[in-house]
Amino acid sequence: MAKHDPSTPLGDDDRTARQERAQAWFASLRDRICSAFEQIEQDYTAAHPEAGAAGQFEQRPWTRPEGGGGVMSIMHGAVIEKLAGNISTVHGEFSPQIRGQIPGTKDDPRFWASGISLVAHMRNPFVPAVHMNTRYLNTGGEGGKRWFGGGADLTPIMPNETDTADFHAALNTMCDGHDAGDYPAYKDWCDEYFYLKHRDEPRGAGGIFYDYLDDGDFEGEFAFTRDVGETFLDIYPKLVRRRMDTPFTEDDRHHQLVRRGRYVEFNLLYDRGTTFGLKTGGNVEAILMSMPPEVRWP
């Protein structure tokens, strides 16, 4: 298939079809993620009746008055202390204070954005927290910009070299299978992005991060973005199952809650998705869904 020249405007039919395909993919990925984690809950509670009932997702639709909306999926369970997954598709115009800061909006403030964002905080401190996000954006109308972005990163409370190596190996292998994949560059981008400058420390063990992916090969870039989600869905549940029975102490739990504070600090101070959502009139609860349910600052 010939590549599309990014400088050549797409027709309305092409643009709409691509948007619909991306939006449908994010929703289907959400459904499969929910199914996988509900199965983890069922398996764990079947083996540990004392843990109580298995967690199930509660879905909360929301509407954005300026255009679009989404659905939050929230779980609180025996293994998963909080897992929040949001799919959203929003459109409208950027406010004057941020138009021009987003590619393609210097002369035209219109935008369309769809994506999935997931954050999991686990009860057991030996099970790493995780974040995954993929998205597709169109800005500036026909003469604007279209791109994919996203990634996945691991935040262990108790660092484990095996888990980290397996997580990175899965992402590396996935990237190697795509022209759009560049594991070394995306790993470095992730390490640089998820960094707490005020503490001079990384948020976690890293992963991959990419943005503004638009080299004129929509099919290839869409396939890569889908595979980010597929790879996350394959590797992370394996890490959860590997560590969810590990014994832990009250001191381990205290350490977990303190380390979660770093997660909160990053998301409030540096995360671009938080800023984007709040400045485009998004659902505040959905934007802040990544926050852990319990945290301590000593």
Contents of the next structure:
Protein chains: 2
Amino acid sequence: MAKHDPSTPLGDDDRTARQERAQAWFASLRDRICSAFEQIEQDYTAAHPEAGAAGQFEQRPWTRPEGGGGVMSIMHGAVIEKLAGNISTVHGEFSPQIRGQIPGTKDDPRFWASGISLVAHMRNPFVPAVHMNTRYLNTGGEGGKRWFGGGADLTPIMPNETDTADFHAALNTMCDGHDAGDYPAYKDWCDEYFYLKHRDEPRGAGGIFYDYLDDGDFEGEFAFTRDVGETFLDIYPKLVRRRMDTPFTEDDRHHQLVRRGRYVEFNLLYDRGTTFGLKTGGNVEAILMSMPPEVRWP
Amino acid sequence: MAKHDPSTPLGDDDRTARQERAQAWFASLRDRICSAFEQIEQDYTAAHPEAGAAGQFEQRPWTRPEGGGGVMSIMHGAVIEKLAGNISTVHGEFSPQIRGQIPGTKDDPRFWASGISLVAHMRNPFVPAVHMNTRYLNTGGEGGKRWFGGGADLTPIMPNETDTADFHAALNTMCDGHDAGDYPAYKDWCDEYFYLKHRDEPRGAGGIFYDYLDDGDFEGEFAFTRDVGETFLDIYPKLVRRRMDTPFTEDDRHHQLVRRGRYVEFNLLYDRGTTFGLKTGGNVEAILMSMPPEVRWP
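Okay, that one was the form predicted on its own. Can I see the form predicted in complex with a further copy of the same chain too?
Then the entire complex follows, led off by the chain already shown.
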């Protein structure tokens, strides 16, 4: 695949075509993820009739007054205590305060961004929580910047070396199949990003995190970004099925709710997407849908 | 009482005497507050033996490696789901990053600060949550600044005009008895401060908030600050006793836990003390002890 020099402006048709392809991918990935989790709910409740009805996703569309919008998919089920997914495609102009803080916006405040993000909090404390997000951005119009970003990371409540190793191995193998996939660098970036400085502790067991991926190989970078989603969709449901029948105690549950406090602290104190979104008038419900359903600070 | 021109340096003896008096007051107020809440617990559990044992405060001393420390007082009881109080007296030098952001520290980074802070989250959703804090600061040594700050504010879970009106009336009457007490200004400051911008909603029903109180009348300003504590100690236990027997449903409890999420959002996104403390290496347990014991983001 021929590389496109990222400093050369793309024509409108090319830009639009790339945006449409990315946006369509995020929606199709969302559909497959929703199916996979609804299947987990059906299988679990079939085996455990006492657990009640299988969870189903509820879709909540939202629009952004300044341009664009998205659809939240939320499930509260028997295995999945809360899974919140969001696909969004937004566009507009950055305010003067923000302008210049984001690549490509210094001379032209226009932006276009599309992505999928997902956070799952599980009822069973032995099933790790998870986060996955991929996105495609285009800032500054024709002469500006275009890049992919995203990642996936695991937050075990009960430390489990097997699950963590399998999750990382899947991401490592996937990265190795792509020129754009630099697993050691993206793993370090993830460890650095998902860190609670005030407690001097990591949020979870890591994964990968990448951003500003714009080396001129759109096809390769898009393929890598798709594969982040595919790998998540393959490995995480396996970990859920592996642990969802593990018996747990009230003490385990209490520990889980306390650990979720760390997740809240991270999101509100450090997460760029959350703090940026809330300070720039983003959709509060969509931004905070990742918050855990129940939390304790005893 | 003769006013002292705040621009005239105080001698070491005077400075130390003022600091010692303020620090001693915060500790004595803490003791009386703890007694009042333990009495509530005893009275309630005597009338409701099924509610279990009366809550008692546990004291947890802590030290600050750079200088000073404090004592946390925490109770989990039958009426009081979590009450966390803290008295602290800390001193040292502000780091170069902080220096200049705080009055009096531009030419001399030394500071001394003492205070009491308290947050109460109650089991019964019809009993409002409350926050009270008063403090005395001395920055920049002899030629620097000295001031009082603090306030008290109410967070009803179920809107209740009577409780809110009584709380405000007590603060209003108290303010009217002091030259330093400007109720309309402090009420507005409180409303402005305890505001969740991202949701465009207030955190609660307000109260008073004041800071940088340094008009040269130490005795008058100290008397006002003491009266903030006295007024809190008089009015809040009355509101607790008024509502602690009100029957409530699971739906009321759910609503309470959701509303507490707003409290968390405020503290981690906006509260100056919390964000400043966490970013400057403060005692995490003492800073976050105000977090609600149980919270939901459904």
